[in-house]
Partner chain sequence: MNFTADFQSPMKITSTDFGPASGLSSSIMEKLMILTDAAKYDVACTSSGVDRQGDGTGIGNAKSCGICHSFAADGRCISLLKILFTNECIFNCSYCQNNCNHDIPRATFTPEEICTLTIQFYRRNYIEGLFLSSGIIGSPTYTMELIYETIYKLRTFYRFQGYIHVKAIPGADPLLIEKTGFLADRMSINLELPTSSALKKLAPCKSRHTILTPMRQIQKGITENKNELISLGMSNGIVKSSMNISKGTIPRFVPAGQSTQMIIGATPENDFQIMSVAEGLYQKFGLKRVFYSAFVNVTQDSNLPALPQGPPLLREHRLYQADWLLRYYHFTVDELLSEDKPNFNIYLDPKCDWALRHLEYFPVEISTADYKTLLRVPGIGAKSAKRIVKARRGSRLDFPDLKKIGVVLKRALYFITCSGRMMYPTKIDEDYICRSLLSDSSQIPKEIREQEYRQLSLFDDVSFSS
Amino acid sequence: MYVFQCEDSLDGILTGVYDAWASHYGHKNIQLSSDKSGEIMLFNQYITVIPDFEKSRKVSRTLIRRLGIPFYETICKCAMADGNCKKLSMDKANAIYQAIVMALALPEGARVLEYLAQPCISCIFQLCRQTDNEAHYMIEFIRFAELESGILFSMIHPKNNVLPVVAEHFTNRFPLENFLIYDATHKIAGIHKVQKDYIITDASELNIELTKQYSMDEQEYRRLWKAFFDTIAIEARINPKLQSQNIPKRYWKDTVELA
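Now the structure: this chain alone, the form being predicted alone.
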């Protein structure tokens, strides 16, 4: 078995799909893996895949042209998920590869996503749901703060790489605002300029201290909001368990009133 070890990212996985397909080893003899800590199996031949944007773009264009945008978006959301399908013991990169192979072999390939009895499709469905659920939470709970520069800033700590989904939502929601959403987990940022599309960029060298320099209005609004939150609370009815059900604790660090 030939195992193509790729980076745990959309570009990394799609590059793995390109290299695996171009190898001509036969689909039955190929597996993709995005889990670097996975167990090394005897007699398997491991091939390291170096992410290549051009290869990834070629695969993306093929998927969109042959299978449609909905299929491609599903593959993207699966790749954005954190981890793999533990219940099915399947690597998400391999699930994506198998699904693409099946889809391109069928006359109506996009309908392969309806074949939930197939392990690879079931895995993709589970991981997409995982990504969608967290993206929904982020869109609901995200808080923006106005910096001295007038830019709206927000920091999030998602498990899954949901920033593209969140950035697209707020690009449509706030087309006339300059904003920056910083994903502290993956060290990336979604940047939006007025009446422009958003971009995702590396933010590993972002100066966090600069993001704490709030405008005067922002400081006053934060003070007023905390005072309001504390004032309306009824001490005898404080219910931390119910509170954590409404907004999970791992999101508290990014909220003004609970941080």
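Switch from the form predicted alone to the form predicted in complex with its partner chain and give that structure.
Only one chain is given; partner chains and other molecules are left out.
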């Protein structure tokens, strides 16, 4: 078995798909892996894939042309997911590769996504759901603080790389705001300037201290919000279990009202 080891990113995985395809080892003899900690097997041959934007773009173009945008979006969402979930039956990159191989061999290829009984498809389904769910949680629970400069700042800690989805949502929602969403897990930031599109950028150098200099009104609105939050609950129905079922505890620290 030839194992193509790719970087855990969309470009990394799609480059892996390109290299694996171009290798002509035969699909049955090929596996992709995005898991660095994976065990090394004695009779496998390991090939390191170097992410290459050109190769990745070629694969993207082919997928969109042959299988359509919804299929491509599914692959993207799957690549954005955190592949370290223990319940997963298959490596993330390998599931993507297998699904692409299967889809391109069929006349109506995009329909393979409906074949949920196939291991690679069920894996893709599970990972997409993971990304969708967390992106939705983020859109719900993310909180902005107004800084002295008037910029809205938010810090999040998502397991999956959902920042593009989140930034896109707020770009449409707040066209006249400057905002910055910092994903502290992946050390990247989504930046939006008034009436522009958003960009995603590396933020490993971000000065966290600067993001704590709030505007004059900020603390007042936080207090008003907390007061609203405490008052809206009905005493006779208090139900902490239901509350933490609906807003998982790991998101609490980035909110205002539950932190």
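Numbering follows the first chain given and starts at 1. In this text, rigid core is short for the largest set of C-alphas that superpose within 1.5 Å between two forms. Given the structure is predicted, the values throughout are model-derived calculations rather than measurements.
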**Prompt:** Rigid core fitted, is the C-alpha displacement of R223 between the two forms 2 Å or more?
**Reply:** yes
**Asked** Relative to the superposed rigid core, does the CA atom of L210 travel 2 Å or more between the two forms?
**Response** no
**Fill in**
After superposing on the rigid core, the Cα of N239 moves between the two forms by an amount in angstrom of 5.0
